[in-house]
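Only one chain comes next, encoded as structure tokens, the form predicted alone.
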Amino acid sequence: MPVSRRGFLRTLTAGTVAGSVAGWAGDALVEAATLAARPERDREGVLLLDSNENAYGPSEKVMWAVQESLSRANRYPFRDYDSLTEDIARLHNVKSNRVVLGCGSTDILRLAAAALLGPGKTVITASPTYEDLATYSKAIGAEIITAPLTPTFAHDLDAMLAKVDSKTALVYICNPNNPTASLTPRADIESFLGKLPPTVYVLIDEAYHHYVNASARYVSFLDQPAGNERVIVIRTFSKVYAMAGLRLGYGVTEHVLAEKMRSLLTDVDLNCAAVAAGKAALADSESVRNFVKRNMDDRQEFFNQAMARMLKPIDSHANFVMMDAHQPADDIIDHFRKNKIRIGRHFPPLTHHVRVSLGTPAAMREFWRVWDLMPNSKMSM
């Protein structure tokens, strides 16, 4: 009997793996995984273009791994942590004792804050940038110092350096930056590192690394280490690997800090499905290439549509776009909300910019249809 998409997904989430796999032919299971729908709307029918998720994933191999892992859901997953850690270490050509696994890269941000900050310490970030590190830092009594982005939306490293003092323990650089999808040049970051006091760590968040177009301006600090032990680099499986709901991320740093960060984890921090999916995702380079190519095409089409409406997007190096909308961001967000589409929230001080996560072509056609319903939106060339 043919296996429906809905039936496969129900089985995938129900936890009845052992019985269902035994009763399915291999070809039918592959077909079901290939055809399984990736929902673009939530249960209330709202189109989700707000959280920079991969609208196409996870890959078939990752779904297979999740399906198989549920047959071991009665066992604690820590027995598989070392294997995933070794895969990551091998990928980045580092020793496994330098790798820290976390429940999403936000967990790594929390660990870095807990290991390095506290009352009397400060952390320096850009404004605007991803805010979770600041949230965790405030919770443990640290002070947040911010510096505005440059006119080209790069981190203003000179301004950040000028704010470093004896209380500074950590600097956060999100590259590409969220919410602007902009780059800070590699050469500028290297120069910045060389000017910092030896007591200051730098956390480089490479969540959107895979989406960056090849350029001399950007080189990952994992692909080409800076030779500086004060650097922490974090990655996530939530973006190109399309595993945001499984919560898996990691950091790479010098082994002493890595050990301190691991000591702050809960005893069993990851679930079996996330660990299995992570291993499958790292091995599935073909799907990553396909996701990157799809994103490039979707991003270019977004720019085409935006420019046709005389809008001015910031040059994007991620799977989302921020653009000057020529009107208050809150008004636009509210308009889309009323039309059952979620886009990114307001990001001060960019009061007239909106952030839009890239979806499938059908989702983006609906986005532009709703955009054109706004008053004063007919600004085509």
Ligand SMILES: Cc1ncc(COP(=O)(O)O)c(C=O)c1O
Second form
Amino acid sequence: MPVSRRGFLRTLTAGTVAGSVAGWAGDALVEAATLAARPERDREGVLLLDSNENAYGPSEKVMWAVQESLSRANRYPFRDYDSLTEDIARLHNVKSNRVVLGCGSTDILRLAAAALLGPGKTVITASPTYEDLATYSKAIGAEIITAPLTPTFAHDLDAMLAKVDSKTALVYICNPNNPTASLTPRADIESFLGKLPPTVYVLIDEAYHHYVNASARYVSFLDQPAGNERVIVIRTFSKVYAMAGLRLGYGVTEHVLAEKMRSLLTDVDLNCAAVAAGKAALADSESVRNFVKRNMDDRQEFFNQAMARMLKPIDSHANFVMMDAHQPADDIIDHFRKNKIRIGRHFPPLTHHVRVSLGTPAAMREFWRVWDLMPNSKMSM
Ligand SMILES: Cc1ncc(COP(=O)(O)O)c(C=O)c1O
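The structure above corresponds to the form predicted alone; please give the structure of the form predicted together with the ligand next.
Next comes the full complex, and the chain you just saw is listed first.
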């Protein structure tokens, strides 16, 4: 039986709320239903502030596209790949042969490692940074070389450059950086690119691009390419587009490397729902604007609450915040776990910092309520 758009959304909203009632406290339920009706707790009732997901999405247009795609689930999805690739190519004003689609941007990290690295090769990353590239690189026998972030939590590009040698095949720059939510200035990255030997590729991970505060220090390498053939830029649909569960991401690089990366995929890697959702998400710029605005408000409120407790978070350009808690991160993580809230794991060498993904206002009120229960929370002041 055909489902009307409005009927489907009504069913979906009712189902989502009913399915998550067990995990919701009263006002949280009402508030989330008003905002977007997305569950914020897992099946055990644990509040999820640990994986930098978008608490409000996906947008209704994306959910509708997923529902509509299911009627084609009997067919292989590859017929729709070109259309999504072309949408992405058009968005970034590049030829479509430079775009590589992946099952999440994690897949693009894996492909970059597989295409460029192996035994005897090294990849240079910051510490701490997002670790999946290092994980895959290690799995295929490459060596990981790390350089600590600067005191302002930017990539220490001079230190990274000093570690480049004849074995270096790849450098990873996560901007904004996960877990610190901090920026590495565009001008510094450009000057770094100019000093690298021509054999070294640089992967710039822009997973949190949409959340960056307007700043002259940041310009996306997709919005303004560096004119450097050895740059790979990756983006994900898991953050602002709120599609972490659907698994979709992409990379943009020069066409020879793009072709090599594609050759390491199967012909039918992405499912029909992810592809349909991706197309709908790219076309739904109004929802992106709304998600970004909500994140700005939530982030500001987090800073207000943190500062009221004399805490000093790192300036955040993402949908999560990292702050020095002045006590072992493991103790805090444990305290929150006991109170049914999951926050980010600890990120050595920042052993006293905690990373908190931003949730809805109700979720964050619960976060601060539990924070204030910590026996030595006053000592943080
Ligand atoms: C910086 C960064 N890159 C890539 C990813 C992977 O995202 P996904 O595989 O969901 O696209 C994440 C996930 O949190 C991330 O933080």
